[in-house]
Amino acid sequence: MSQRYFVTGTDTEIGKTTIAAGLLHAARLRGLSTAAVKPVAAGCETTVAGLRNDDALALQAECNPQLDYELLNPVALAPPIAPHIAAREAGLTLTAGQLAAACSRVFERGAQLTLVEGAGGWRVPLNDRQTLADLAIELGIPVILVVGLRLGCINHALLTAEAIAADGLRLAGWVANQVDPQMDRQQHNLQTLRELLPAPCLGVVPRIEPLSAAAVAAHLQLDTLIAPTSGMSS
């Protein structure tokens, strides 16, 4: 069975790769194999294959069997902006529809566990009219939430968690970060995210260094993911 979910975070670097690719390698070391999407991703670097983001290619190493780099990331666009902005500087439109298509051709590959990275948070814009919620819309797959732990993290998780099922669809775990370790209290926060958030938390990953997907791993929790009784569809 496939299982598919979309990952998004309550803001901007807050560590979605970072778990993506932690939850990836932690599938791999069940013997599963996986795959990861990152639709569209600003913010790539100039080489000799073209261009590349280091998210994408996180991701990338852990894909087992191998993703060609432009099945994996089909829009690379090169300043580190927000995605519709520089898709328009570039010339490029973007849709829910076109990055679904992408998605899709990399499930027809039936990876055990496919992971579909957005950019940013659950709004951020693709053109005048969608955002990428409506591209995880038009997938119509459960949802993973990385929520960064640092001050209003609360607020930005429920908030996210609300317009998640207000756009009808599952939350299916959360992870939390730490991105601030100096976070005042972290340990009342996540009493309150796992009281108020209406899914189950799949780990809490600190701050590693140094930083790899197998260190990121070993703090987190597949089961309630992986699991035939999860909804995914085959």
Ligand SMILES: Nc1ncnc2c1ncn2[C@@H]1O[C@H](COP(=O)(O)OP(=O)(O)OP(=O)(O)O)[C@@H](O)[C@H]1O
Contents of the next structure:
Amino acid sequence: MSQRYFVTGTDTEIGKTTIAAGLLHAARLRGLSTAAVKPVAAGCETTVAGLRNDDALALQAECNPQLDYELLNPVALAPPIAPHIAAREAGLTLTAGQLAAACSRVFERGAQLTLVEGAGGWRVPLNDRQTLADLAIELGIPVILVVGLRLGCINHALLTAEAIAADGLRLAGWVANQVDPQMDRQQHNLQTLRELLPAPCLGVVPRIEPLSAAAVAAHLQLDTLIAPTSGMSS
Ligand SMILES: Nc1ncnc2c1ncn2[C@@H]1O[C@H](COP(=O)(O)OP(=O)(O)OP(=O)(O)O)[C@@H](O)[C@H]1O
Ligand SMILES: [Mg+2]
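Right, the form predicted on its own is done, so what does the form predicted together with the named molecule look like?
Let's see the whole complex now, leading with the same chain.
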């Protein structure tokens, strides 16, 4: 069993990395091998080892067996800006095909659960012609949508789910992440999302302080992502 999912979100900074790390942690607790890819990361620190991105490092910490940074994050760009602009400034051209090839190198490791984290939302440009969605299409893998719970999220969630379906991909599930602890009528919003999104809810993650992948994992349901009989292998 080798399950692969593309993790997208209703926006940037709404919890894609947090939820992806939680899902990987939950899989590890079941004894499953895990891997992750952050194909393009804009917003990196210069270190002695090279450019390093917080998202990629958080995902790397939940990979078992360990995965080399360069495999996990093949394109690391320094400024925290739109990836196609950061790439152009670095003299690079991003393409869906090139990023898909990098993802395939991680898929070849054969982990039982591999998550690919996009950047921002579904239609973030890679170049003049292609978006992150083209990478997901090229990979042909189902999608997990992280919904950052705040005013306006129903619209963003439904538009994203429509775009995923229009692109011919399957929405495997969605996770509600409480990014706004003060959100008014949160339960009612959640009920509407449950009614209108065409996929199962994999969990509702509250605001967690201090945040850890283990604490997030406790709020997530893996059963629909992973066959229940597939656990406990090395
Ligand atoms: N449930 C939560 N409880 C507490 N803090 C959270 C929660 N979810 C996310 N955060 C915090 O919110 C910030 C954004 O989360 P995260 O980095 O996971 O978002 P993202 O969608 O992956 O962002 P990007 O678009 O930059 O990749 C982080 O600082 C993270 O620690
Ligand atoms: Mg992220």
